[in-house]
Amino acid sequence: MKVLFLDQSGQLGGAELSLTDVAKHFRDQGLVYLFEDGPFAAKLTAERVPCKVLQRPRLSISKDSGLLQGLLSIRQLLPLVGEVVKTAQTYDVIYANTQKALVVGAIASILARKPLVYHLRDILSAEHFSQMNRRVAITLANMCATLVIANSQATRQAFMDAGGSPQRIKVVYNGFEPDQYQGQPPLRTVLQQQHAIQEGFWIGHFSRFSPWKGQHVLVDALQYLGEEAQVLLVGKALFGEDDYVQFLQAKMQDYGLQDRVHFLGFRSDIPALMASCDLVAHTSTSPEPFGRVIIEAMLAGCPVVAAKAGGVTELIEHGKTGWLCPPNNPQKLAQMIGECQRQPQLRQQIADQARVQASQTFSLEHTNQTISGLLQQHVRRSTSS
């Protein structure tokens, strides 16, 4: 079975990392088509996954776009559609990994007469998307996709609440390879030397910089914690959100926390960094579709405090495999972090339980087998109809 994957981004976000794991399974019979060049293409090449970048102008439509901007973007889509239609002739299925990819893939699937699969990795709600974007996604998924794969029950529910067909959607959790995260040597000495991080209780935050990812919530919480608490912010602004980084830096200055908050930038050694932390904080202010960083921390043996919303509640059993905190509540977050800090034996016990559960529940091999089976089923159904 030959699969043509579509993704709009050249950057390496959670959706792109998860697609890489799926595309590796189909590397001998798959191709990833990207609408932009960037680190994602380099990642795919390093993983020996065939990819091609469509050298076209950047699509102007965004998650909060209105009707007028959406209509104006149609002219940009047509060359992309033409390229995809041409390539899709030799593939069995078109697999759209993002919303812009869905728009292109839906039109291309009709013209090329190929089944379309949409991997939904977003919560389709007003907190994340404009009404026009939600309507387009639901309409195209209902009309064109033979299968919608959701990365959590929360994502599936939001899809149906927005009008999506419950008959089309299946939940398949993201998969991981435990060996990539376990047994990593901590980097505390190196980080102390390179970033002047004081010894103490290290709290890691791993995410792109964006207001809804909530780095500011952790900075706010830090003012209620003792001097030994140090925050490591790993990531960068990917989608024109550099103003948010400046906002965080100004907040640090206001609180006098500039010596306790450390910007480590984009890193490729995430497992080793997580192994260096005493705790990982997840602080999204809006419901998270899945929460990839949570499973990564579990596999790395680092306990997690996470925002209790969306797909996150499916990943953590509060008090047994991690802690769940009300979103956007710095004081409660500080209280939970303080309790974790004072109970090292409990932290270790929970980290051990979380590692076992994550290894068993979020196996990449199982995820890829499930997706492969679903694709084969829907390709057979399409060719027989």
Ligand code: GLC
Contents of the next structure:
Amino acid sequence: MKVLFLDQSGQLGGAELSLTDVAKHFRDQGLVYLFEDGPFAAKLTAERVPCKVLQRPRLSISKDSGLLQGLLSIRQLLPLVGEVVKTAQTYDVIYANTQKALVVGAIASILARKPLVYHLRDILSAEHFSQMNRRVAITLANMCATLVIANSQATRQAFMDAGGSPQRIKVVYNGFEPDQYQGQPPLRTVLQQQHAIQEGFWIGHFSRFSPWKGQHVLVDALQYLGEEAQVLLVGKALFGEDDYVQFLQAKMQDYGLQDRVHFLGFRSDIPALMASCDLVAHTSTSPEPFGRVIIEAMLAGCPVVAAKAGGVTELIEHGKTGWLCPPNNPQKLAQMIGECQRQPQLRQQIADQARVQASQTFSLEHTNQTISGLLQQHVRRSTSS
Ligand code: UDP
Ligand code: GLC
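Since the one above is the form predicted on its own, can you give the form predicted in complex with this ligand too?
Below: every chain and molecule of the assembly, starting with the one above.
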């Protein structure tokens, strides 16, 4: 079965890292079409996944676009359609991994008469998307997609709450290769030297910088924690949120926390960094659709405290495989981190349980088999109708 994947981003966000893992499985029969060049294309090439960048002007639609901007942006997407339609002739299915990819994929699927699968990785709620964006996504998914794959039950529920058809949506969790996360040599000494991080209790935050990812909640919580608590912020602003980075830096200065908050930038050695931390904090202020970093930390053997909302509640059992904290509540977060810090044995026990649970439930092999089975079923159905 030949799969034509579409993704709008040139950056390495979680949606793109997850797609890489799926596309690797189809590398002999698949092609990834990207709407922008960048690190994602480089990663696919390094992983020997065929990919092609559609050379078009930068797209200006954003998650909070209004009607006029939305319509103009749809016009911007149209030139991409012709090329996708042409290529799709020799593929069995079009697989849209992001919202703009859905717009292009939906029109192309009609013109090329190919089935469309939409991998929905976002919670389609007002917290994340404008009404126009939600309407477009739901209408196109209902009208054009034979299958919608949701990355969590929370994502599925939000889709249905926004008017999405329950018949066509299936939940498939992201998969991971446990071996890639285990047995990594901790980098503590190197990090102490390179980033002047004091020895102590290291709290890692792994995410692109964006207000809803809530790095500020952790910086706020740090005020209530003792001197030994150090925060490592790993990631960068992938989608132009540079103002937020400046806001964080100003906050850190205001609180006098410059020596305890460390910006490590975007890194590709995530498992070793996680293995170097005493705790990973996930602090999204809006419901997280899935949250790859949570499973990655579990696999790396680092205990996690995470914001209790969205797909996260499907990943962590509070007090057994991690801790769940009310979102956007720095005081409560500091209290939980403090408790965790005072109980090294409990921390180890939770981390051990989480590692076993994550390896069993979130295997990449299982994810890819499930996706492959679903695609085959839908391709067969569309060719017989
Ligand atoms: N990540 C990375 N380098 C960084 C920061 C994050 O490779 O410096 C990865 C992280 O390991 C995870 C992904 O980016 O696999 C983020 O995915 P997640 O689902 O947690 O959030 P998203 O950004 O997709 O909303
Ligand atoms: C999106 C979501 C994130 C999820 C990722 C992979 O980027 O924001 O929660 O883990 O997709 O499905």
